[in-house]
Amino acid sequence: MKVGIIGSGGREHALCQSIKNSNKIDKIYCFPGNAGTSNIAENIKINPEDFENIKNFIIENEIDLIIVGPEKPLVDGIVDYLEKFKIKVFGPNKLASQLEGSKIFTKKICEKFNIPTAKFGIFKNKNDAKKFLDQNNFPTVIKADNLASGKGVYICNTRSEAEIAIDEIFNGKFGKADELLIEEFLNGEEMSYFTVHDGKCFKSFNTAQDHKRVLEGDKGKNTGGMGAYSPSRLINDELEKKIINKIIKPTLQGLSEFGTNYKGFLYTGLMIVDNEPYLIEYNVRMGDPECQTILPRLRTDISDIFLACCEEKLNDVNIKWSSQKSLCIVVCSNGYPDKYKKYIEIKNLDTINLKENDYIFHAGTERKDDKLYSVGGRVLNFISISDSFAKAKENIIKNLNTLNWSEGFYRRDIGYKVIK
């Protein structure tokens, strides 16, 4: 079977490597992949939005199943659009994507259907949205509306900070904003909670942590997320069962009265306070570095799960978990997320030797005339399983310790608070 995965990032590498791990797939394209998954696919330099060459270039090449990596492909209607050519794809259609792709959209699905989430309001200009800070407690949160790649979201201290967060939406920082939230600060611990779907029925995808905080103690800017860990350690059976009966089987419902289904990773962002869940936010594919954390630790053929949610058979399928504990540190550049340069190279890579449970995956990586450059804010991911956290992180902090990038930066406290 020949398969395509569309995206660029870390994410992608993890999902390269759990095919190649199939016995079914002969062959693996990445659109446009990165200098690690040239080791594992044959990389395809054709822009992610460009639908129509993907769609020739899947046609003339007999790809059996395409599977959508990022976000934007999705909130833009690529599935949709390659299902009209008779084309199998895994993840959610441009509608069921707008839990996404819209913030807003998603809070009135939470209204309407009482799902737990933090108090807000919608805001469609500046001064409306600062006039409502009169009444706000700080901290609060301030979203821009779209996709903004993991940024888009402001914890604000003080009115001042809140006002430059307004500014900063409105005035187009993550393209054309119509609308803002304004929400209420929850103060508990952050869990992600992954499910997969075949349009009638899903099944847990395991859980993670992350750090999305630039700098140590989770503090500083918003980033797309400086490391994880899998899996959580607040999960129990009774939080996970009011997590899909209070918040997941209801958004269902929700898109179920616009007239579509969700097929695909839903990541679904949580705030737990003293055992119960609040929805901040959902993601319409897997999570980056979630996935690079939680993947290693797949015991069941990956290929099968999405074959089987193609073809609505997702209850036929098993789906078995190691026991092991998975840590994820992701190396920037230095500068992330504000400024920072490329073409930068990474010279040590190749001198990491790697121990079985040991895993590195590129993000912002190219591979030119033999050597490998920085092409992105997140550049490499290291990951280790073990039976502890503070074990995996150790073997982490080795690999790291050899690479010695003078051109990059990581978070040394990636899962400080399941490692004394």
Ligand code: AMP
Contents of the next structure:
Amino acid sequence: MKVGIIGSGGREHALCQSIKNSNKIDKIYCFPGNAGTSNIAENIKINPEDFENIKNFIIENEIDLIIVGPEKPLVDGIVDYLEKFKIKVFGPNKLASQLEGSKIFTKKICEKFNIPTAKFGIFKNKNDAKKFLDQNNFPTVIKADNLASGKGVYICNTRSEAEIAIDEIFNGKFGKADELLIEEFLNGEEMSYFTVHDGKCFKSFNTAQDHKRVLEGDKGKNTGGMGAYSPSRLINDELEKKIINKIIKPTLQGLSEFGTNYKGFLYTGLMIVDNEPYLIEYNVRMGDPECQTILPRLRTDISDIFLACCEEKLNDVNIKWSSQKSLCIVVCSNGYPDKYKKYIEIKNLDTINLKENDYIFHAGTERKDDKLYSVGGRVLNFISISDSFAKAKENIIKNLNTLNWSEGFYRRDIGYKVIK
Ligand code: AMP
Ligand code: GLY
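Having seen the form predicted on its own, the form predicted together with ligand AMP:
Time for the whole complex; same chain goes first.
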């Protein structure tokens, strides 16, 4: 069987490696992939936004199954487009992808089905939004409605910070904005709950907690994610039941009232307050770096899961997990998430002696003339699974010390809540 993966990050390299481990797969293509995927797959230089050329390549090369990694092509409707040509695709359609594409779409479903989430108001202009601040408590959360790649969310401690956020969003900092959200600030601990769906049924795809801020102590700017660990320290059977019954099932009911269902990974971003889950956001894909963190614990052939989802047979698949702990530390280029240099050589990667439960997944890397270069803000992911988070981290730090890449940095405190 031939499989195609759309995307070029650490998540896609981890997906590519898991698919490679399946004995059913003869060939993998990545659109466009990175230096890591080029070692195990064929990278195809077609932009994930160029649906037509991707479709032509899939048909010409008789690719059997397509996995879509990132949200942008999903929200833009790549699944609907490829399915028109009878191509098998794992991922949600354009309408279901509104769960990530529009925070207001999701909030409306929450309102209708009483899904626990922060109290919120939707505002169409600066004046109404600012007037609402008169009766508001601080901190408060202000969000742009459109896809803003993790940006577009402001936690405001004062009224003047809130006014700046409102002005920036309506002035188009994150693209054209017709509406914005003002939300109650939820004080708890975040966790991510993943599920995999075939349109008819869904199964848990494990849990993780990530570190979104760039500096140690969870301080500084928001990033795509500086590291993660799996499983979450917060998960228990009672909490899992609440997440499924109070949040995920009613959301699927909401989608069915819009005349659609859900196929693909669903990432439920939660705030846990006294063992009660509150929905913060949905993402219609795996998390990055959560995917790199979770997949090494998977003990079921991932291609069986993808195929079952495309054939509405997920019910027949038993998804098994290792009980070991997984930790991931992301190596970034100096300057990230602001300006950083590109095309800096990474010299020592091949000298790292990876042990059986250690993994390195590439993100922003490119190979040129046999040399490895960084081309993105998040560059490499170092993962290890072990009997304890502390041991996993020790293994990672050993590998990071061998890398010794002076042009990059990483957070040394990933997992501090689970490592004493
Ligand atoms: P989002 O893009 O909606 O996930 O928001 C980005 C980050 O902002 C989240 O991961 C949280 O850390 C934080 N956040 C968003 N909404 C809230 C809220 N209502 N209360 C507290 N923190 C929030
Ligand atoms: N790590 C957060 C995300 O993938 O959105």
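Residue numbers count along the first chain shown, from 1. Computed from a prediction, not measured in an experiment: that's the story for all the values here. What we label the rigid core is the largest C-alpha set whose atoms superpose within 1.5 Å from one form to the other.
*Asks:* Spell out whether the Cα of Asn125 moves at least 2 Å between the two forms when the two forms are superposed on their rigid core.
*Replies:* Yes: Asn125 shifts by at least 2 Å between the two forms.
*Asks:* Would you say Val331 moves its Cα by 2 Å or more between the two forms, aligning on the core?
*Replies:* No: Val331 shifts by under 2 Å between the two forms.
*Asks:* Rigid core aligned, does the Cα position of Glu161 differ by 2 Å or more between the two forms?
*Replies:* Yes, because once the rigid core is superposed, the C-alpha of Glu161 moves 2 Å or more between the two forms.
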